[in-house]
Each structure stands twice: as C-alpha cells, then as structure tokens.
Amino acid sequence: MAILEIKKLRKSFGELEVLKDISVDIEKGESLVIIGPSGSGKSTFLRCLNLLEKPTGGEILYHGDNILDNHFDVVKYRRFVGMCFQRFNLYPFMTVLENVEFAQKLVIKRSKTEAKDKAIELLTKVGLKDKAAVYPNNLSGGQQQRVAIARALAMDPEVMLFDEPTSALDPELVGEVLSVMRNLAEDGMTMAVVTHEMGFARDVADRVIFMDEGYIVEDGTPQEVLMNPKNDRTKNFLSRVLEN
C-alpha cells in the first residue's frame, strides 16, 4: 500500500526547471534511498514532499488525498511526515530533553509528563539518554543529529524524510547517525533518504532511485541500480562516487 503517491511532479525556480515530471510511489514500511549528483533535484524533491517548497505542477497524494489542495491540513500532515535536515536546527537555549519535548506539548498537546516520558524513551533509542540535561552546543554533530531524529520521531510520524543527514558531519561521526537510521528501517519505519552514503544505500534500502537533471533516471533494488545499472549516467555517477 502506497502512503505517498507522487504523480508528474514539477518544480521551477523562475526559469530554472529543477524537477521534471517525477512520478514515484512510497510504500508503507519501505526504505527508499535517493542518490544522484549535486543539483539533480534530490533535496528539492524531498522538500516538496514536506511542502517546504511548493511544487509548480503535479500531485502528491497522502493516503489518496492531494496535499496540494487548498483545503488540505498541512500542519497535521507535517506531524505524520517528519523531516531531518543536513543542519540539525535544534533550539540552542533548550536542553536536549526540552528540544524533544517542545513540539509534543505545542502541536499534539501532550501533557508535560507524557512528553517527558516519550522524550526519554526516544533519547534512549538513539543512545543519548545520558545527555538529556545537556545543551546542544555541548554535543558533537553526530549527537545533535541523533537528537534531531529523536525530536522528529516524538511526533509519531508515519514517514521520515532525511535530507543528507550526514553530509555536515565529520567522517568519524557519520556511522553513529547511520546506525540509528538502520535501526529505524529494521523497525519498519517508512523512510525516504537523500544520501551520498553508498554503503547505507546498498545495505538498508529496499529501493534506490538515481536522479539527474530533474529526472528519475533509474529506479530499482540496490542490486539493480548500484551493482547493475543500465543507464550510462548512473554508471558514470557511481564510477566517480565509488572511486572516492
């Protein structure tokens, strides 16, 4: 069953056409990894799914409802479609615990006790229960990103979108974030992940999409796209990435 159905999605910034006729379904429990060169439209695609960018054309259906319709409740939708960015966007004046509690109390009206219990549960899940009273500036980048993941999960999302969540991290910190994401995939979380981490794509993805110049060029299993690509653009991209 598709949670999200994307049909003929287009996005332009002035004269620049960034997404061109993108059509893809995201199934319940699926880990979808999106790869491609810089400027191919990957992050714009993800931002359109969360309506941080408004598409120029096409449809995005969430359980059959078009999220681009004027009457659609975008605030409610964003609760169920969580997002983590390259930058962590934590509140620096709040502790780790308060960062994870805040939106729960504000948006879904959980009591202080309920929000705290949920926050502690998720901080334990991402291995940061012992940092609950610490402020973000005293954490490593990897730890901050794990807090950001816990904060998104606190809203009980049905889908998680990850926009290059490890690209701002020092190499030695990447593994701890990818480990959390692997665990989410194993738990059955529906995920769409833009990443340059080919090992993660190979080991965790159910499907891999290769994008270039605003198009989906290849779409298939990791074995098909990463190990046996059919398109020359995919082959050239992978040869460059895997050399580095």
Ligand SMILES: Nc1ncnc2c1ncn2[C@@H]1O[C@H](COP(=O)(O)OP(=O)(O)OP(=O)(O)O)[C@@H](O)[C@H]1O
Contents of the next structure:
Amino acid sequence: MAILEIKKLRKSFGELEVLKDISVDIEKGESLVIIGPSGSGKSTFLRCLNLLEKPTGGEILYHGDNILDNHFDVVKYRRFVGMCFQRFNLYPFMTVLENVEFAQKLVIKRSKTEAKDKAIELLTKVGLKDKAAVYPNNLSGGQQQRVAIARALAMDPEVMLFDEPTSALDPELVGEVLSVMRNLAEDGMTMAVVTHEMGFARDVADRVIFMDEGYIVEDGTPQEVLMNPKNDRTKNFLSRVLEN
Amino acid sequence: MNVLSNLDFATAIHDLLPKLLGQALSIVVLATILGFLLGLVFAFLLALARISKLRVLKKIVVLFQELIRGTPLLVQLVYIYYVVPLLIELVAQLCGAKGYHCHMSSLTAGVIGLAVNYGTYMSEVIRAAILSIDKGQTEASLALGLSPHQAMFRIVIPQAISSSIPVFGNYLVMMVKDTSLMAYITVPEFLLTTKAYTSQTFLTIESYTILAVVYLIICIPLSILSRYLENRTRVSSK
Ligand SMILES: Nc1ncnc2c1ncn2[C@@H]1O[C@H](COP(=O)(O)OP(=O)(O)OP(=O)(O)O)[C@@H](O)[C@H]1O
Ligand SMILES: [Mg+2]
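For comparison with the form predicted on its own, kindly provide the form predicted together with the named molecule.
Expanding to the full complex; the earlier chain stays at the top.
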C-alpha cells in the first residue's frame, strides 16, 4: 500500500505556477529518485510533501488521510516525514549528540537515556560516533550531512525526503553520504530523493521520475527512464547531465 | 603658578569620593541593573510583537517606537517623573476615585525611563537578530516535528540572543553614562552628588574632574569586556 498518494498536486508562488499536475504514489519501502533541470519544481515538490510549502491544489493522502485537510495535525505528521536539506541546517549551538537528541526529547518526550542511546546508535550507523561531542562547524560537509541524516532518523520517520543532499559537498565527500543513503534504502526505508547523482539513481532507485516545468514527464524504473527515455526532454536532460 | 596652587584635590578626594562611591554608586549600579534587565524584557516583548502576525499590534508597536526614538531620553525622564503621575491622577479622577494621590519616587521614574528608552532601541537589535537567523534553522526544526512556536523559542531565539550579546554590551556601557541624566529629576546619582558638593565648596575643577574619572573607571573595563565578547562571538560564528 502507498504511504503517500499525491494526486493532481499544484503549487503556485503568486503568478508563477511551479507545480502544475503532479500525481505519484510513494509505496512503502520504495526508493524514488526525482531528477530534472534546475527550476523544474523538484524542491517545491518535496517541500509540499511535509508542508514546508502549502500546495495550492490537489491532494496528498498519508495512509489515506488528506494532509491538506484543515483538521489534519500537521505538526504531528511532520515527525513521520524526515527531511535532509542541501545545506544540512544542523543546530550550530549544539554538539552533534545534542543535535540528534534534541527533537527526540522535545517532540517524542523520550527520556534522556532513551534519546542518548538512540542518538549513539544512529551516529554509529552513519559512522560518526566518535564525533558526538564536536560542534557541527568543526565537521566537514559530508560529516554534517550524515549527522543531519541521523538527526532525521532519530524521529523514526516512515519516509525520508532528501533534497540534493550532496550538491553542496566537495566531490570527494559525496561518496560517504551516498553510501549512508544506500544502506538506508537497503534497510527498507521509504525514500524520495532529489539528486543529480545518476549513479545513485541507477543503482539504488526502484523508480525514477523526471520532472520538467511542473509536470512529471517520465516515470519508470531506472532502466526505463535513464537508459531508454521516451521523451525528448528527458533525453536532452540526460545527455547534458551525463556529459559532466 | 598662583592659580595652580589654589587647586585642592586632596580635600575634594577626601570629601567627595566617599560620597560618590557610597550612596551614589549604589544608585547608579541599581538603576543600571534594573533598567537594563527591565529594558531587555521590554525589548523582547516589542520584538516579538513586531514579528508576530497581528497587524494591529505591529502598528501600535511601530508607533510607540517612533515616539520614543523621536524624543530625547532627558525629556522622557522628565515626562515620566513629573507628568505621568498627574495623568494617572487625572484618569483616576475621571474614573471617580477622588483625592487619589499618585506618588512615584525619582529613582523609580528614572529606572522606568531608562528601561523603556533602551528597551525600544534594543528591541530592534533583537528583531534584526531574529530575522538574520538562517531560515533553514526553522525549516529543519519544523521538519523534525517541532511546532512553529517551539522552533522560534528553542532554536531561533537562543541563537538570536547569543549574536546580540556584544551589542547589548555596548548598550550597557551607554546606560551607565546615561544614568547621569537622572540628576535632572533629582536622583542623587554621581552628577547630582558632585553638583551639590561643588555648590558648597566651590571646588569646581576638582569635583568634576573626579566625577569624569569615576565614570571612566567604570566604563572602560565594561567597554573592554564587551569588545572581548564581540570578538569571541565573531570567531565562534565563523
Ligand atoms: N518561496 C518561493 N517564492 C517564489 N518563487 C519560488 C519560491 N520557491 C521556489 N520558487 C520558484 O519556483 C521554481 C521552482 O523552484 P524549485 O526550487 O522547486 O526548483 P528545483 O527543481 O528544486 O531547482 P534546483 O535544481 O535549482 O534546486 C523556481 O522558478 C523558483 O524560482
Ligand atoms: Mg532544488
């Protein structure tokens, strides 16, 4: 069954219509990779899924409940939809450990020891247990992004959203973040990932969608979308991306 | 030579300095600490009102800020000490409470004046600091399931405060100096104490020189401290 069903989603910023008609289901355990040119609305789409942006039309069903309904408890919902940002957004005034503990204690009301145990477990998973006492500014970008992943996972999300998690990183740091994400996908996490890393899309994605000008232009397995695109716009985009 | 030999610093130091470092100092310290703390609280309330979504509240606060920034602190002190009690009595009379007498001590009026004036200026510092915190901090917090209120009070405001601390330091030094304005509304702080002493002894040069030195001795270390804090926050925010 689909965790999220997105139906005819629309989003405008004033006059500018960024998402025009987006319909897609995100199934449990699925890794969905979203590709597309700059400005095509990929970030906006992800941000609509946890309501950082308020859609202007359509429906988003979470286990069948419309999250755009006025009675829907958005704050409670967001906990189940983890998000990692291009620029990490770690809390600079907290240590790595505190970053991962903080929302657990505040939002889920976990005890000190529960939160700490969970944080240590996740930091170990992303390979940063020995950095627990360090402040984020003293970490490399790749390390910061891995902490951000651990921080999001600490809320036990059902879905993880990644918005270009590696595009602010030096090339040599991209691999460590992708490998954490790859492990996550192998563990069965449901993920929606916006990325320009075609290798990741090919190897990890169950499904790839190509977005352009607010529409989903192509939707299929990595094999179908990346190797045999039907649409000319997809072909164009891929040839440009693969050149670099 | 003759003129210089008339100077009598020894007497002035002997008589005036204990007065300055006694009652006058305790009044300056008390007024500064109370005025500053109340000012901070007031500044926070104004800043939160300005960034709230309540249009009317925002307008009222902006108007109030213009009022305070458009008038001198000295005039505000005089107004609070001499006029506000009369206004309160007037209102009390209008409400039917005849013969109500409102008394406000000069020190109370001084502290309120300093708090309101500095609070107004510091509210803009706080507001700017809040607005300068990266939007990503709020977004990451919301994405983790914090309420907008929690994101503001647990994540944004603590960072805004720590980035404003050096500026607050400067305001503290300024406030120490501005306590001298309270002399005009009869608060026996440094200036009024010195003035009273010179009118008895005519040791004008000596007394006011001592007064200036006392201010310097208090303010220079405070300035150095606030500059130190400024450098430290600048380094740690890199
Ligand atoms: N808050 C906003 N207000 C106004 N316009 C916005 C806002 N956010 C995004 N846009 C516009 O919406 C369009 C789509 O933006 P979006 O960030 O979703 O694209 P994207 O596919 O993620 O691009 P990129 O690959 O560059 O990240 C752009 O034209 C952008 O300028
Ligand atoms: Mg984007």
